[in-house]
Amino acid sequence: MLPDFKNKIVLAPMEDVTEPPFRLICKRLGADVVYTEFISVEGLVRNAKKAREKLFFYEEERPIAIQIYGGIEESMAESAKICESVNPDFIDINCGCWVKNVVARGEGAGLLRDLPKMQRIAESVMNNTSLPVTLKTRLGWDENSIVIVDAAKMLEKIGIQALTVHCRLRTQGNKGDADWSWIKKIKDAGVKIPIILNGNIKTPEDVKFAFDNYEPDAIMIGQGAIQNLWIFSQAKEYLAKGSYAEPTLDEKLDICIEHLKLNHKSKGDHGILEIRKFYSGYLKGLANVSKFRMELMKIIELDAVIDKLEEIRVYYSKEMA
């Protein structure tokens, strides 16, 4: 059964970011629904190790979607069966990835230039799984081809159960303003399936403004969660009472260490390297912290990283006393 998206705040799929440990932490900090990294269907059908590994999730993450992308209907159909075999809550189709090597193959946002093909791709998945199927896309290829309203109507008609709209164009990538007003335009056009707003949501204030003005069913947060994993719980607090608390130093370091241990358990020493992208978020707001952060970037042993984080705790606890 499709999760209830009404008034929910969800974690966006992000390549090399939304791996199981990060998703689990975000879930514990208030994300209502989470998505895997996008997975190549060609990798799945060829039994590629990296693609198959991306199917893993913790039970605690539910409800969770496995997100897939591709441009060949037969591969999409076979991958739907593979995804169903690991029993996620639903499957999401990526029709929004903007990177050149993806769109050049008629995948991701490349499908915005061929809505009939987007329809066939979606149907190939829906016809080969009993799971709910949703889809994520953008406003259009460029400013002269904004097709999102037509795409939303088409997708609803064929049975897609929810639509996430990254409110930028393919030509924008992940830069520039996101035009959230298109969410209300989709609603005003009579589309009834859940519409999830995505793109440039960075603060709890952004979440409230988007809900108040553009009528999305849910808000999806991507890059904003990398710098602030507490954004989900803070946004809920802000919606409920108009203010929110910042995490304490101890809360930040406790979660950072938990994240580190999950990464190490999942990927060994390589997991220690991969968590480095999150240090700036965990240590944000600490005066003159760059020295400590640079030291952390050089450490490759689990216990040594934990020792350095505890050193940071002691140092700043004294500074704040």
Ligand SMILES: Cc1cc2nc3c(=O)[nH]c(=O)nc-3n(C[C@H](O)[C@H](O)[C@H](O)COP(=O)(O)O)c2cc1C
The other form holds:
Amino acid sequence: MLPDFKNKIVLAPMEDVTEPPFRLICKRLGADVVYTEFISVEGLVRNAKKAREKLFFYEEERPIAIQIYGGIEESMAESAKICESVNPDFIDINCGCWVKNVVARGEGAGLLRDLPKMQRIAESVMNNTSLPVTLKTRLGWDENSIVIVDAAKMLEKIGIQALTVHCRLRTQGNKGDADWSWIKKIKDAGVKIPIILNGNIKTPEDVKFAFDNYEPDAIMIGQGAIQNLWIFSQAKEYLAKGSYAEPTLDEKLDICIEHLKLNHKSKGDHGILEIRKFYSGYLKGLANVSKFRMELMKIIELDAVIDKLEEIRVYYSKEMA
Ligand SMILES: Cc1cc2nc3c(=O)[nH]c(=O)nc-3n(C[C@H](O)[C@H](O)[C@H](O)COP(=O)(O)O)c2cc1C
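Since the one above is the form predicted on its own, can you give the form predicted in complex with the named molecule too?
All chains and molecules follow, beginning with the one already shown.
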């Protein structure tokens, strides 16, 4: 079933980031909806191990979307059935990936230059699943070709059930300003399906500003959640009370250790390497922490990483006392 997106704060799909452990932690810390990283439909139809593994999610993560991308209708259709077999809450189609080799194949954001093909790709998924289907895209290819209002109208008409708009252009990648005003323009054009605003939301204040001024149904956070996993609950607190608390050192370290253990359980020692991209977020705000972070980067055994995190706890508890 499509989740209720009204006033929700959701975690963005991010390749090599939104794997099950990170998604689960974000869910526990207040993310209302989560998405898998994008999965190649060609990988799914070839039954490639890497693609199939990405279909896994914990029941506790629900509501969850499986996100797929591709440019061949038959593969999209077949993948819709494969996704349905693992029973996510809905399927999301990626039409926003900016990476060169993806767009060169007419996939991801490449579809912004060919809306009739975007329509056929969306229909090939919708016609082959009973699950709700949503789509994520950008404003347009570049500043001279912003097509999001036309795209939103077309997608609503064919039955896409919600639309995430990454309010940047393909030419911007994932960096720089995002123009949230397009969300209101889509709403003003009469589009009624839930519209999820995404791009450059970094603080609870950004969340409130975007809700207050641009009328999105929901807000999706990507890089801001890597830097601050508490952003979901903080934003909710801020919307309700006008203020929010920072997590304590103990809360940060407890969650970091939980995340580490989940990673290790799901990926073995490789999971210890993969959590490294989150240390700067967990340890943010601690004075002169780079020395400890560098040390953490060199450790490859679970118990030794936990010992180092406990050493950080003791060190900063004394500093703060
Ligand atoms: C490391 C990384 C991986 C990403 N992978 C995906 C992906 O798999 N699917 C997708 O739709 N968007 C992907 N994105 C884009 C994000 O979902 C999001 O649209 C973008 O980062 C803008 O939001 P933000 O400014 O809050 O980060 C990725 C972004 C980053 C930084």
